[in-house]
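Just one chain follows, in the form predicted alone, and it is written as structure tokens.
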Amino acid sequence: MGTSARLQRIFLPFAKVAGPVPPTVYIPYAIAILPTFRLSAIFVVFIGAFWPIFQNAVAGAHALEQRYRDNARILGLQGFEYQRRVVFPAALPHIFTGMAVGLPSRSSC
């Protein structure tokens, strides 16, 4: 979502009204829709480390400097080989960032 506008305009609405609600919101609702309980506090852990670790993604991708588009442009890097070998290393300390978030803040729920 970082590298395409396309898909940035499609999600991102999205993921700033979804990101910020708070994971125990969820609570009732995965209680009432999930077969088990277990189902329920995983499905609140996910949602509650997922939307840190997604933004931060999403700008570690967007952070990406032009230096680095050109030379995979020259290169002939597309698609899949293009995020693998280039967005993707770039985006991993925002990654991680975002693991420092969203993990350890949700596993005392």
Contents of the next structure:
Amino acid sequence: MGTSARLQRIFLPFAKVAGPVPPTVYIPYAIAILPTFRLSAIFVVFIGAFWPIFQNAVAGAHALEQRYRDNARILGLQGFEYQRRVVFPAALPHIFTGMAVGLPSRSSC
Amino acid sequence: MGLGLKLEGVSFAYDATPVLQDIHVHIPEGQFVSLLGASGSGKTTLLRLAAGLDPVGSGCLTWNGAPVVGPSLERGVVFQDYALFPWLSVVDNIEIAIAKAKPGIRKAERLSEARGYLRQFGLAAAIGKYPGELSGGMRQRAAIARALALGSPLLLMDEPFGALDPVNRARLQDLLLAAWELATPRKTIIFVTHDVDEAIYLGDRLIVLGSSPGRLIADLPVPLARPRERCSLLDSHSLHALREQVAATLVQDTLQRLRAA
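I would like to compare: after the form predicted alone, may I see the structure of the form predicted in complex with its partner chain?
Full complex below, order starting with the chain above.
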């Protein structure tokens, strides 16, 4: 999503709306919909940690410098290979920042 | 249909600002061309168009008769800012190029070949290191090794030695010339530089761009035999005369621009 303007246009509005919703809001829905309390707890922890990591991953991919994009194009890296060898490693610092923000706060949820 | 790189009436503009205007050049295969010009004369833009990184605004740009419509393994680029991937070790940076150039071979063979390229460029000790652990000169050597590993017949070099100290610069110039002269068939190289001496020392031909917008103001052959000896060239009358001619061309273009302004 960080490398595709089209995907950003489609999904970013949803992410902007869903991201700031506190995970506690989902608790009654999770208990009502999911079969066990354990699964509900896992879901609430997951959803709370997901957004910071997701948003940082998108920001990391988006922040990939033009020179690396050009380099990847010159080397003929495309599609999944481009994502795996260029975008993902470049976004990793941002992903870890998202994990540092998202995981501790969810573990105390 | 001429082989090599052919630009016929190529123009390019960023938004509404013209950067290149009506460029007509034919660079035959195997020629080493130095591209000179003041800052903002569109040298890098011309290289990006030739690489297929930006689309041509108007006119026709062909490589070996085929229009350039996007990047291709036929055209390697060495960027000014050593754009090796910092998250890959130096050997992996080269291996990624070999994997693209020779998709059939196994990873062990690719790594072995990558090590060979690094040894050729005096980087045997840096094989397992990351780009951030290397000096500017070493990084640029690795970048050139990667471009050569890609096996592209056309090599586009954008001020590759611009950020280096004079000693490393001279060493890399000699290394590049040796690699180019040894290769059969010889690669076509377009080498962007601000340094007139470097342009003359390396090139078979000098193409000089004027500014605002970038246009061809001189296309001069370099009348120096190969192989070239740096020390003997220092006393060469031809080198001094050519240097004077290029400097005069650039000054004249600047004065014309100032008068027009």
